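Just one chain is shown here, as structure tokens, and it is the form predicted on its own.
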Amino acid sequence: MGSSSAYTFAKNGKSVLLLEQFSFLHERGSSHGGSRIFRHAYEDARYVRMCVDADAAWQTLEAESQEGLLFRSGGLDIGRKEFLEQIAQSILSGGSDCDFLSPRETTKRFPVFKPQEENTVLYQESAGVLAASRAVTTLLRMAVNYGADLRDNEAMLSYRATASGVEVTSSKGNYQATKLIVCAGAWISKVFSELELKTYVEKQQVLYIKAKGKDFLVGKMPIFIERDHGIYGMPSFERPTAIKVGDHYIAPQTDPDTRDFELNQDIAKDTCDKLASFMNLTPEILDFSTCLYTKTPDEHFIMDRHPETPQILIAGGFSGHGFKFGPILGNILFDLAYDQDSTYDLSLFGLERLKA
């Protein structure tokens, strides 16, 4: 989100300094790794409209940078008919397309899946895989191309409002600016402790499950979300003989400064058992990785001005589903920073709803 903001503000002719408390592309936060799901499928049409615009924005970034970032695979949502009908309606009203498949049709078309007979399957052709770390690198590279100054291993220690904007004190110096945009990820509530935001941090883990054969490749196997249990995954992309799988619902809360990077074996087993109930494989874990979700109670984002110092913008609480929106989140923050009308309903993302 910080990389997207730096890219957007610099592209719009602003003088930009980006501070990163760790090294660029570190693995202590939420945006690292080889892949993230991209989809238009949301039960809220407001998100669908944002996804459609993000789709176009990723394609624009690809053309600008000459870098491949979004790889189409199609996408499946598996679950109860009533819930998927709501998602389908939102997809259509948000300006995208989808189709329903029966469990039998799903298995015939995608042999690696075996949905239960009581389930409904929603298919969306536009879904796919985003090359995550490559996308962050590209945003940073293009920010530099437009004149941004990037500095890592430099933490913001404090900030204060000034007559002309804001002053930031970092671990290496002091800076003056007219605007401050804080995209602090799992540290957002610590940075703005005075606001007592109702956010919490989860330690998520993803599993790389052994999966050999062409049916598991991008273009053959779609990304998927099993809605009843929150199991999600994507085809073989980062690893030649493994698919990536996670559990959106079950994760322990943690502190970003003291969290561990170990595999929780009980959660991993539960994930594998649920996966085996709707996929034609016997799950064997080849590897794993961990990341952080910074969640709000309603799992909507935070994108708003600081209530006391409006020259400071706060972006966080992306709740495990924000990455796909990358480039347009920078646009939203730019509009907020310069009091421009947004094309989106920003009431979803206001701070007021999160105060303790």
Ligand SMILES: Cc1cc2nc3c(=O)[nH]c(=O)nc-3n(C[C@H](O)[C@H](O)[C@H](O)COP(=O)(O)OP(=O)(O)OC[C@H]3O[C@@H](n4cnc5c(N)ncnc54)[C@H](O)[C@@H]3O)c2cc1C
Second form
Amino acid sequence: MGSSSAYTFAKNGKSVLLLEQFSFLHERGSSHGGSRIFRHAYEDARYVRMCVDADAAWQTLEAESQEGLLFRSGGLDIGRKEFLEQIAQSILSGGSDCDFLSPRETTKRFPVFKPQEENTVLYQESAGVLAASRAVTTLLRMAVNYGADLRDNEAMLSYRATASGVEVTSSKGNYQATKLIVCAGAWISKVFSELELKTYVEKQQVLYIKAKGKDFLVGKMPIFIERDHGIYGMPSFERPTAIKVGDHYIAPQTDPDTRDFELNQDIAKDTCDKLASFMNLTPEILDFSTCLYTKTPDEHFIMDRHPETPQILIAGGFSGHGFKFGPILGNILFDLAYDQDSTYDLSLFGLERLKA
Ligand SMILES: Cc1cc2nc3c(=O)[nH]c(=O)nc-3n(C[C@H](O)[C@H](O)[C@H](O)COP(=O)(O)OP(=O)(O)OC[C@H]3O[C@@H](n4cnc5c(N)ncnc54)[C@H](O)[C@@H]3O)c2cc1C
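Can I have the other form now, the form predicted in complex with this ligand, not the form predicted on its own?
Everything in the complex follows now, all chains and molecules, and the chain you saw is the first one.
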């Protein structure tokens, strides 16, 4: 989100300094790794509209940077009929498309899946895989191209409002700015401890599951979300003989400064068992990776002005589903920073709702 903001603000002619406490593309936060799901399927049409705009924004970034970032592969939502009908309704009213498939049609079209008879399947052509680390690198590269000054291994230690904006003290110096945009991921509630944000951090793990053969490849196998248990995954993209799978719901809470990077074997077994109930494979874990979710109680994001110092913007709580919106979130923050009307309903992301 910081990379997207640096890119957007620099592209709009602003003088930008980006500070990162660790090295760029480090693996201690939320945006590392080779892939993320891109989809339009949301139960709230406001998110669907944002997905449609993000889709166009990723394509603009691809054209501008000459880098392939979004790889279409289709997407499946597997679950109960009533819930998927609600999602389908939102997809259509949000300006996108989808089709229902029976479990039998799903297996015929995508032999790696075997949804249970009582389930319904929603298919979306526009879904796919985002090349995640490459996308962050590209946003940073394009930010530099538009004149941004990027500095890593430099933490913001404190900030204070001034008559003309804000002063930031970092581990390496002092800076004056008219605006401060803080996209601190899992550290957001520590940076703004005075606001007592009701966010919490989870240590998520993703499993690389052995999957050999062309039916598992990106472009052939859709990304998927099994809605009853929150098992999600994507085709073979990062690795030639493995799909990537995670569990959106089951993850221990942690602290970003004291966390571990170990595999939780019990959760891994549970994820594999659930996966085997709707996919045609016997899960074998080849590798794993850990990553942080920063969740809000309602899983909507935080993008708002600081209540006492409106020249400071807070962006966080992306709740495990923010990556796909990357390039448009910079636009939303730009509009907030310069009091421009947003095309989106920003009440969804306001701090007000998180007050006790
Ligand atoms: C396992 C996993 C799977 C996911 N899958 C999907 C998916 O399929 N689709 C999707 O759309 N989203 C997905 N997400 C969510 C998405 O990746 C996150 O919402 C997004 O990456 C959050 O980005 P961020 O910029 O808020 O956090 P980060 O990328 O962690 O960035 C915050 C940065 O701020 C830095 N920082 C913090 N404090 C300071 C300070 N004081 N000074 C300087 N720097 C500081 C940190 O070091 C960090 O680099 C997934 C997340 C995880 C963990």
